[in-house]
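Encoded as structure tokens, the following chain is the form predicted alone, with no partner shown.
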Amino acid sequence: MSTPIIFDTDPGIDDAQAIAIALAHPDIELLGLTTTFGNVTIETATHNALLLAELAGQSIPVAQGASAPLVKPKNPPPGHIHGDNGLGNMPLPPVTTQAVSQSAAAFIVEQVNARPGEIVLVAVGPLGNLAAALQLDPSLVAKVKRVVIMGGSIREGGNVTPVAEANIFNDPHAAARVLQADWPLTLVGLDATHRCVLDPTSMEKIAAAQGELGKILGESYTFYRDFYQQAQGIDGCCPHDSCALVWLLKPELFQVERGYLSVVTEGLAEGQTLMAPASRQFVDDRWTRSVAADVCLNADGPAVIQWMVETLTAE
């Protein structure tokens, strides 16, 4: 039986790889793509989401969402990582479809209310759309099946500051609301995603199997790979966003601990994600006022990559 999901995204090279999985896997029912600023502007995010679905030959609703953080000034998109167009600066074909008239938050609320207890929200960008959906309908916390977040870092350190992961840093106030809401939540952060490296040979197999979409995935991967070689000295890339979908369908590939999450919203540690392990007691309850979440603290990297390749090369 397939799992219905809404995929909240800021595509983004690693987002594109994850969207390909969501479009391809027989056990995923992709109800829609909701877009947010982050890796790119909101307009570019929506264009890329439409394009990727078109290239895969699928008609998937795309709802445009948050264009800026809730409180802080917006950081410029990281063109040196994803390219100015989010897909490695390669020439892109025009899109022939357009986003639905609903906002991303309204789309999430409508879909979840239509199928209470069934839908998983998978969010791989800044979390403004989920925060807005909670504001529109606080009862969502009891109606979603689960929320899976690619974001945060507990022990690994940050990737945009010494302590903060990009999605949480880009909108820490939204992240604080989402990570502390009273719904079942799994955090798939850098502690797990940095264990997974998509190597060039694996990417070649994926690109060859994915047709027109594969051309986009392959060429944008080259740009992303160059960034990782310069920044981290590895030959490949970490497919962060895909890991959220791997956890959804193959959770046994991850080491998970229960803990209470919070987000630093001001100061030098802005965007840092904190976890108070549920197995420990602390001097007072300030770190444990939310609902405990499942937090991925490690992953079987080679097995995660193998699963991704098998998914995207299956006939």
Given for the second form:
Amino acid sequence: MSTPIIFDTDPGIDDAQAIAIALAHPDIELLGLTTTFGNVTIETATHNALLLAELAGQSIPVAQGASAPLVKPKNPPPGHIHGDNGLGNMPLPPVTTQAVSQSAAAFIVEQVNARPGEIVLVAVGPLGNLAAALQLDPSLVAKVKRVVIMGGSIREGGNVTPVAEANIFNDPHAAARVLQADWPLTLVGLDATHRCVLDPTSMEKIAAAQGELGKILGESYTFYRDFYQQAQGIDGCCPHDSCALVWLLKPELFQVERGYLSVVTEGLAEGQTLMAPASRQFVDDRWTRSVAADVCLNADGPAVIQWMVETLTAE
Ligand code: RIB
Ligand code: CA
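Having displayed the form predicted alone, please output the structure of the form predicted together with alpha-D-ribofuranose.
Every component of the complex follows; first up is the chain already shown.
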């Protein structure tokens, strides 16, 4: 029984790896890719989403979304991490398809209303599209099967500030609306993704098995690996976005705790995600005003990588 998902993304090198999983896994029915600014501009995100689906030989609707945060000024895309073209600055083949005319938010609302209770929203970039979809149709909270988000950090510290993870930092106001809405939500943050290192040998196996898409994955990986070498002193990269799909399909590889999420939207700690464990009481009830989420606080890194390799090298 496959799970219908909408994958909201800012491709992005690790996004591309996750999109390959979404395109390849037999238990995923990929209804569409919705794009957002973040790792790249919205135009580049949409271009890359179209290209990745084309290279996989699949006709997947791509709906363009948020070009900037809800409130704060947009941060410049991290070209030093993903390349100016979002795929490691490697030469890219031309794109022959176009995005659908609907906005990302309208696409999400239409798809979820057509299949209430069935669709999982997997978001691996800044959360403006999900916030806009909620604004467009607040009843979505009762109609999605689940929301799975790559983002945030509870105990691990941040990757763009000492406390903030990139996707949340890039649009903290959107993140606050999404993480505090009354829908079933799983947060796959740095507490889990930093336990996973996609090593060069595993990446070579994946690239060799993925044809034309594999060339993009393999070459863009070398750019990302250089960043991780100098930034974190590791030989490989954290497959942040793939971890959201690994949780969806192999949840037993993650340690999860239930808690109430909050997002700091202003000031020095903007973009920080806070979790009030559901098992504890605090000084006042503002810490429990939202529905409790499932928050990943650890992962079996080697098993996650092994699952990725098995998935992306399967015949
Ligand atoms: O912090 C990691 C997240 O930010 C990943 O989604 C990566 O693609 C970037 O968007
Ligand atoms: Ca991403």
